[in-house]
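As structure tokens, one chain now follows by itself in the form predicted on its own.
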Amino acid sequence: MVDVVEIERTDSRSSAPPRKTWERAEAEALYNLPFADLMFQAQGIHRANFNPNHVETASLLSIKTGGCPEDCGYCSQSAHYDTGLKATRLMPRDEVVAVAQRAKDAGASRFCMAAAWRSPKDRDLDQVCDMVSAVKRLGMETCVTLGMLTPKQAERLSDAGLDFYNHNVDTSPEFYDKIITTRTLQDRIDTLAHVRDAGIKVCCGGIIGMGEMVEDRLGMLVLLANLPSPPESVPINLWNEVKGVPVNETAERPDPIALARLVATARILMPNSVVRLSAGRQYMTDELQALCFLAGANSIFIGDVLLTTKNPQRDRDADLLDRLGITSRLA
């Protein structure tokens, strides 16, 4: 009989003390468990912390597209690469609110707004704060991703009522400089600290399938789990094919079982975090998505487009969740 890796839970139903740090070797041992044992542990932890038959639904809008000065090697919005994407100005607030209302009507409970900046200028932040406050008045949770923030900027967003700030670490510390040179990993960690200090919840994850090794994927999860407070939301993105970016030369779509193993490992390392299947779901079969939900994923983006890439149709999502007996705001 195969031994199951012992872990300490952090949920309120357990008398065990919170797990403070994870070692890479521990994450690798979990990931490499026989598949049934790994899924059993992940599902047990998931049930201890969440309703196993509910999936959170969110909607994502690019409020300022393209022209970003960063050189992230996977991104269609970087000004360093010819991706055929036309840069746009920041959207007017009323247009953003109208899109948010439609997203709410379609079943989204959280509305995420993304702007392709290295960091926002104060005049732009004024407008984003107005958007956040207006979307909050619709009764939705709010999230933005605007690049790097100063402590003062994070406080202003908090004052506007922002619930979540998305700022992904993207990959492991070892692989990071293979895909980005214009912003360090420490820059990202510093912004996360500013967001935390301002009382805003953190949405932070990464991308898989860019040519990294399994060890890099696990290194990313360990980095997130060992932050002073793990992110409340952990998006796991599959690399989306983008014309003209360097990652095209190294990208390889992950094996489906490897993806399910990664989701299960994320659930075990971060028991109280919402794990979101984010970009790349259009490449996933219904069966793979079901396996990921069983492994502990409990959030998806709805809508036909995520920033500049495709996303499954709303009807397909509603049909899948209905067949699985999973509830959401979709109806």
Ligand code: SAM
Contents of the next structure:
Amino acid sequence: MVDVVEIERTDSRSSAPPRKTWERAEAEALYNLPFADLMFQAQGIHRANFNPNHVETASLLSIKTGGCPEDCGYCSQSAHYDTGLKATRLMPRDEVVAVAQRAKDAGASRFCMAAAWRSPKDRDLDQVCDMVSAVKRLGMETCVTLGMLTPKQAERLSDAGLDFYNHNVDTSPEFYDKIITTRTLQDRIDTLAHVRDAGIKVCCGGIIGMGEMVEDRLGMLVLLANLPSPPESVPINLWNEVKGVPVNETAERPDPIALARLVATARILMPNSVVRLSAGRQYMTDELQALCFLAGANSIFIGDVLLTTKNPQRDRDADLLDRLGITSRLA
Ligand code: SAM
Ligand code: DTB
Ligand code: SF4
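Taking the form predicted on its own as the starting point, write out the structure of the form predicted in complex with S-adenosylmethionine (SAM).
Below: every chain and molecule of the assembly, starting with the one above.
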């Protein structure tokens, strides 16, 4: 059994001592603790860094759907697979702002705009920058996910006032090329560095339930925790079923206790990061979500759809948070 880990965690770019580098064996030892010990440790760290009775609410919009040249084996939007999804062009700014306003009225504090691109063209980026500035004027936090960025593109998004950029590592380095072949993990890490250098906060996580092993899930957490600065926001997606993609052949829904253990391990490895219970909540019972909140998850996506797949209904989420005494903008 591992003892409670006492470590100094400071940004490696500050003058304070460097942050701890996590070893996989340490993550595995934590993950395999007796459940009560793991949860106790995660709760302690959670309470030291966050209000344990609050969750953040974000809302998603696909501003450009489908026809993506990447071959991510889990994704409904890849042009490599026949998923029956209709591709659309980039939405006009005013329509996006109207959806953001409705999301704000429904209880979202952050609005995340996603486009199915390998990387944005500069003329597309002009429009996205315009959307970011307009959504910020509504008083919401903004996030976009547009694929790979150059340093200059990241600067432009920063100048437009963007708060967060979402770009996931998706899985462990070992499992990565079983899922995606059209861009490398290093490509993704390079984009994350450009986003950081531009002063934008990083939202980076991945997916579980694609047929990976527990070691891969932990390898992903260790990769995230050991980035030069850990992501401010860590989405943990449970694979939402999509017909026609390769992951359909390998997918295996994780044991609920394994999911709670993973969230707790994420909380311990990244004590200051907001951990988002992202896709896949449609498959989770109220009890499992409650366990994940206890383990340190403190953000959810609200709204009936994510990008192209289902999410629990707003009223079900509001009722669950109410029964747990958790505050949010949904109340
Ligand atoms: N094209 C951009 C990119 O890949 O960075 C942005 C959109 S992409 C849909 C954002 C993330 O959503 C992916 O990196 C993946 O982690 C997650 N995702 C995509 N499809 C999913 C699914 N069916 N179930 C769960 N998560 C999914
Ligand atoms: C993330 O990690 N999860 C969100 C957000 N980042 C963009 C996307 C989930 C997408 C789920 C599949 C879909 O709805 O198409
Ligand atoms: Fe394209 Fe993103 Fe889907 Fe990959 S996850 S196919 S990059 S939209």
